[in-house]
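First, one chain by itself in structure tokens, the form predicted on its own.
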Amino acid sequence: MSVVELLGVSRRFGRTAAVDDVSLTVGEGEMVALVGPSGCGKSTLLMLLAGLLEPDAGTISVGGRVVAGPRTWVPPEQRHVGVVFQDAALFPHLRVADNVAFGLPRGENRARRLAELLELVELPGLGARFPHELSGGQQQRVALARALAPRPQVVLFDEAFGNLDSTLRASVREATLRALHGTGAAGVFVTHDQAEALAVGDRVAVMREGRFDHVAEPAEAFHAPATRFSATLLGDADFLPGRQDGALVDTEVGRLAATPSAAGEVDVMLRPHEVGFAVSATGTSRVLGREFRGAHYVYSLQLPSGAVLRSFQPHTVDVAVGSSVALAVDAGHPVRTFPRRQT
């Protein structure tokens, strides 16, 4: 069931398109990631979920019901729906409980509500507490619990952990999708961090330029992107030239298994973690380079056409630059082509 939907839609201002024809169903239940570089609409799109923007053309529907559309408005207020934001935006003066409990109406259920709330999100025993008095991960599962509070069917977020460190983000979002999860919410993240996007997303939405230039699930955007756009965003990728027939196609470090199926001149998309390689006195390529990354190298390696792959090692692996090697591709799956791109 759609708990949200989409279709035709499209915000400009001005000449520029920030959202442009954009359709999308998000299910009970279901998080889809929106994530694209900055410009791109991605917060455009949520401003018109949340009723903060009307759309020029197209129709929103929340939990069935039109919410945007042609001679069709309703208020934010009235839509159903939750909002977390970077900054948590919770109000200073108020204490914990009072934050969450800002947008829930009074009655003998409010107490047992707020509580179900707090241990939700995990922070039982703190609704006495003031904002200032909590960390930044606190603070933002505050947010999240006051953005569940009235029972929304859909929870928006616009890059709700940007604000947090690295080693944080990760376990304030954990602790978001299995609260978000507890509910059954449907759930839109925005982000532009393509690690997370894959982590959040039961589907991952990559936009460009207002439009969507991908959508499905993690995986299949990842390891099989519908355009060299999507490629380069969900990760490191390098392409090497091939002949491709079928679903076979020739290259420089072999030949492999294909998709789609196609014939002729492509390029071949491969990610540094499919790309192996062993010091050989006889191998063909060299180590050009190398960068540390703490529980990885990356190697930089130039093969006999002047063409160069990267490669992610354990550090363990500790080959000086220069050395002759032997390279070898295990992707696991079919690598993606795309049509040769002309120089």
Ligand code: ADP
Second form
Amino acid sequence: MSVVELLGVSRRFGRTAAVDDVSLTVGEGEMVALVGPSGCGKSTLLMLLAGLLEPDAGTISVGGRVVAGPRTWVPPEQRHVGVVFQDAALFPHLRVADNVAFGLPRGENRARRLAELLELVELPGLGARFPHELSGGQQQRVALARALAPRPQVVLFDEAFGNLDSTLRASVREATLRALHGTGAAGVFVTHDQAEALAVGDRVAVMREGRFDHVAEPAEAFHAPATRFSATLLGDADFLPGRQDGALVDTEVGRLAATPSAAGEVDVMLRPHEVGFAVSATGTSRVLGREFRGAHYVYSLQLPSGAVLRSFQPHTVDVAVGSSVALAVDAGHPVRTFPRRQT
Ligand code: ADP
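Take the protein just shown as the form predicted on its own and give its structure as the form predicted together with this ligand.
And the full complex, kicking off with our chain again.
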């Protein structure tokens, strides 16, 4: 059953179609990561779901009940929707327990439920602390506990970990997903960080100018993106000319299995982890440059035609700029092709 359903939802600001005829369902316990560049409409979509903005058109349902639509409006506090913002926005003068209790409905056994919520977000025993006595990651988990207190059917995350440094972010993210799965609530997670979207989402929705470019499971969105826009948004991608015949494509680096089936001139998407090389005196490609990224190098390799492909290599692969190399592509799956772009 779908917990969230958006049908043909639009919202304009003056001339800007911030959200433009968007439809999406989110299933029970499912997390959908919304990813896209700044200004593509992610926050607007979240605010429409939360009830902080009204749609101009379309219908929004939560738990099978229409909460926004023609002649229907359910206010935020009655929607069973929790929100976690980038800034934890805790009440600074209230202890953790009171911050979390703020979200508790009346009639609950407060002490027991509080302990349960702090356990859920992996902060047992910290109820007596004040927000300033917690780390940024702990504050975000208190904000999550507060959002979960009224037992929402869906939790919205608006760049929720954007203020945390990258090492902390991964552990807080994991704790958050564990907590959310523990409740069975659905989630919609807004981020501009493609790696985070791929890590967090059961499905990823790539947004562009108010619309969805591609909604798919992370592996499909990454390996077989719907458009070039999604291809480059979700990771490093290079494009190599090819001539396709059905499920095979001939390129300068050899014949490759290709998807979707097509005929004629195409551009083949290759990601740097799919491109390998070996130093070879008879190799026809050349190392144009390399960038050190800590755990790995990104090599730029120039093919005889002049095309450049990038290649991720472990930091132990130390090849000088200018070396002759032989390229080998191994994607492990059919490579995504796009109709040749007119230039
Ligand atoms: P994102 O969250 O992806 O960065 P937003 O949803 O904030 O994008 O914005 C989508 C578009 O709508 C942008 O062009 C933005 O300038 C515009 N917009 C958002 N909120 C308002 C507002 N309150 N008034 C006018 N324009 C807005």
